[in-house]
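In the form predicted alone, a lone chain appears below as structure tokens.
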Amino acid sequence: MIGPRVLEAALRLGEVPAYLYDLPALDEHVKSVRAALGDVELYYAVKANPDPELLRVLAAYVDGFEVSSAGEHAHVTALFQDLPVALGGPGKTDAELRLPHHRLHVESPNELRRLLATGLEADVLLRLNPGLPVEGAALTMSGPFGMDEDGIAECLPMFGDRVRLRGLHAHLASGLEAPQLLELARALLAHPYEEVNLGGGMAVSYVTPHTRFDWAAYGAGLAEHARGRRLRIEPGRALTVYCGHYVTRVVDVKRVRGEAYAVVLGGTHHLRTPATKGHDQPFTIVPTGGGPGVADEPVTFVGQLCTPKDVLARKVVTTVRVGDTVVFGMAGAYAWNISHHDFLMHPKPAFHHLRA
């Protein structure tokens, strides 16, 4: 359910499609996450949403930012000169290996050799891909990500005074609840490293948007497992997803072979999340239209693209008319920044920030 404050702001936007970010809601959420984690270090995975205004809110609570490219590194360091940056991601270029960082997440023995060849100093976490069973994950980070135990063993003799091994990094899956993540943490902390980055992957439900990951249980569980070690996590989606809204308008309602469709301005070239994850993006309709429509029946919401994959929500029972405003919620992460913006060259959305 999208609150009246956001809906009122959505109606004041004027031109749509537009993104509307609720900064006070983000502040409240991240503040509660920070409080639940205790001594666990909190980094934000910038890939989830690099919007500068969101990053400024996050900067008050996080210990640093995790970036995965030279572009993200330049973006973050231009905004925040004093916050630590962890550089991760597979396939780093030689130029990226030379970037200043607090921690460098090394993905392979060859990457470590290339790092050594730069002659620079570096503090390294080795990314482990341990092959642990992960039940119920929305996405598993297996295959080319990180190294198995043999790869880790190959790396260990290469470290010295200049390139220093600080610990272990592991991001195994996305979409896990606190008990599952704590089980994975217990297994990873069996390795004898003083510093462990457990990644992100906290569950986010697009089906029941009001439910939230149990940060209090997760923080308490990590405190039990820490045993004096330095623990770090780097969530992305679970921090910013709830503050974002994609506002658009219905331009056509029609029936094709008995099925009702509402065509909205914009589409998955602005908000790719539902097409990527195969879910219905949660939404609220504000009845601002007076055109033809349908009442209390299943409606599929589609965009303006020339592809049957341009679907935002499928067969949701609702009432909708031409001219109505549609506010899609949970659009604060992996939404605009992963979308194929230039397909058909439609206008890009505006961006607005709701402030206190």
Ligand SMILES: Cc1ncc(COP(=O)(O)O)c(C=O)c1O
Second form
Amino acid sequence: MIGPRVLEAALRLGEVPAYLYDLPALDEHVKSVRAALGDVELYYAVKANPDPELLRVLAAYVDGFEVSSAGEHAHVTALFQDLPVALGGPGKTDAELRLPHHRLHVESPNELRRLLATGLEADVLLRLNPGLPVEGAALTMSGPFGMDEDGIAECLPMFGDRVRLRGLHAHLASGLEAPQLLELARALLAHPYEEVNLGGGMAVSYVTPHTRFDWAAYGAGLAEHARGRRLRIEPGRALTVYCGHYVTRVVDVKRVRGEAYAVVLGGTHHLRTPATKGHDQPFTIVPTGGGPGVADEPVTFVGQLCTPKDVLARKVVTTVRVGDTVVFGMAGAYAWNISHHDFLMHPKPAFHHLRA
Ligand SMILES: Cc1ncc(COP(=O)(O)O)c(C=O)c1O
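Since we've got the form predicted alone here, give me the form predicted together with the named molecule too.
All chains and molecules follow, beginning with the one already shown.
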């Protein structure tokens, strides 16, 4: 599944566990996404992975960055002085409401009141939680996010020359295919706003890593819906997930009550994604070991943590030996940066960037 260039680089890393980011692959992918989007503005949701080297590649193609905290804001504005920043996120502090921005995504009428009380200028998108049915999503952002139509109506009279209403923002779910996202876009664009940020949430399949979200269909569909309006999207996962790899080594292979386990260095404190999403992280084994092992049978890959939740992949039929190198793919988004790094105080992974 993982290409020879990455596998060769993985074997040259030295100490593992380590993250290996394939920058040329990211460049190629984001270039093709950008080309499919036409006039639609592309922001990157920094929460997916704030690695500066990745951001530098992305900066050549995106129109801006979406940040969701003062920390992300400081990180991005230190790296790029000229790229627009959209600041969102629930529970913004007064200090966050004072941060310079291209757009501020307001989450509630009370947040708007606090923004007005700062006395500063602001360009606002109101975050709508439209209560639309979202079928088949990996994660639905309903509940406390944004506001309903009543909340929006409460906000509208508060705008003026200083705090300006620019339009609507919505991020409805994660893991949606182009036809579903276009259906949601159609419903959102029924609202009479000149500028609409449709959020992220483009589907990524950890089961079939070679399939990609249909950016061409999405771009063409949005162009049809736009009718002269300014549209923006802010994907995270679907941009950076493919370029990241978590490289580790098998330290033990054993059978417990009939089940085969491979214990690898590191674990979900470095790569939490399979634990949070409940999937098997796709991987390739490079037979560098030659130690004891198992052949052609279901193997569960676990890490070094003292918890039964430290599972990277379950009952995958494979051959694996002690000392083998395991390269987990699709580790470029919501991987290292959402993991509980300090649990058990194992060493942290190194980070490498493949440049050519
Ligand atoms: C407001 C907002 N925008 C964009 C994103 C990015 O979503 P994804 O990484 O699924 O594209 C998120 C993710 O939670 C979000 O909350």
